[in-house]
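Have a look below at one chain only, the form predicted alone, in structure tokens format.
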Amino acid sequence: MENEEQKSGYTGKLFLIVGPSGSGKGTVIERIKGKYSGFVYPVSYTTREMREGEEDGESYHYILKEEFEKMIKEDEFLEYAVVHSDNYYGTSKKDIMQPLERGAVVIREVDIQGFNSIRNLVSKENLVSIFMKVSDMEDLKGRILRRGKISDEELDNRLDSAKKEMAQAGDCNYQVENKWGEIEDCVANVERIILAEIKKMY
């Protein structure tokens, strides 16, 4: 019954940029954000440590595991998951549902676990999913390694997760390939999809 209540009465549109770690989700959203400041870009919560160059409240809200688990108990997340067998990541329910209720365009990056959770809570009329594809696993491995030093174990975990995610790419409404060195083309393709879907709202 709660799901049905959450599905009804919303006039906005939620765009989920879906894909594995290293596929370029964050880069695409940052480029879109630079052009369309009027859209809503919710910030995730995570228990992972802040990396060099990151700021709290920009890419993520960085909180302790105890705080995250308290938010779970209080039903504050639209979706959450343990990623790479280590840290919690989650999307605040109010950060998504309140803008949708007032008719806003919301753009959010998620992995496939997040997508699977959210599509059960947000109606098809209010949801558009765009999967970010890469050329192959070697390409993805190179992208992950370029982002900073990580352990061999974490790299293996991310690549294993990526294989599972890419197998579900067809569940999304659209698939856009992010070829290495052609980010502008990728962003333009995502932008076209978003603008075409917004037109359907009116």
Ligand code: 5GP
The other form holds:
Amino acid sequence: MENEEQKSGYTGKLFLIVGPSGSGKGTVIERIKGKYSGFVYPVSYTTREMREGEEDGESYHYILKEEFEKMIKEDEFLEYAVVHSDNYYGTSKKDIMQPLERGAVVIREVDIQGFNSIRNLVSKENLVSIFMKVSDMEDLKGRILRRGKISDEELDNRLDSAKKEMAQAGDCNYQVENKWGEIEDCVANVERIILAEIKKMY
Ligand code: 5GP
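Previous: the form predicted alone; requested now: the form predicted in complex with the named molecule:
Below is the entire complex, every chain and molecule, led by the chain shown above.
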């Protein structure tokens, strides 16, 4: 279901980076951000705990469950989801829609639920989805474990979600493989897609 009003009024482009936890979405966005400061990189909200090396307001806005639920009630999210069966994650409506309205390039990572919500809210011409594939599950497991200490249950949850997410890779506009040790190739591929899509805007 597309919103005709949005279709005619928005000139920017939203790039959604989709793919399982550990597929390298964050790294790819960090690299692009380092090179292209003119794009908009909205910071999502989450109720999960901050990991070592993360910063409030940089990686996420870390808020309490009660605060998140208040934002839901006040209709502040474009989309939100419970990810890996425990924590809320959500993108702020105004942080995404305002830049799109003024013609900006917006880049955000979301899980597959976020993608499924947003594809029904933002018209096709304003949305580009890029799925980051990891073909080797052992490789993915290693990556998730290297990111910090998590319980066996959380690891199982993440691997379970990964399998479900992979099944939807074909729903995205583009698919990019992120092979272990080849992050540079992956970043270059995502960058190529973004630049080619920006060209179509003019
Ligand atoms: P992490 O806890 O590893 O930072 O993120 C867990 C998962 O939540 C990742 O797949 C990440 O892409 C996803 N995620 C991050 N921000 C959002 C968001 O605003 N909305 C949704 N739906 N998922 C998000």
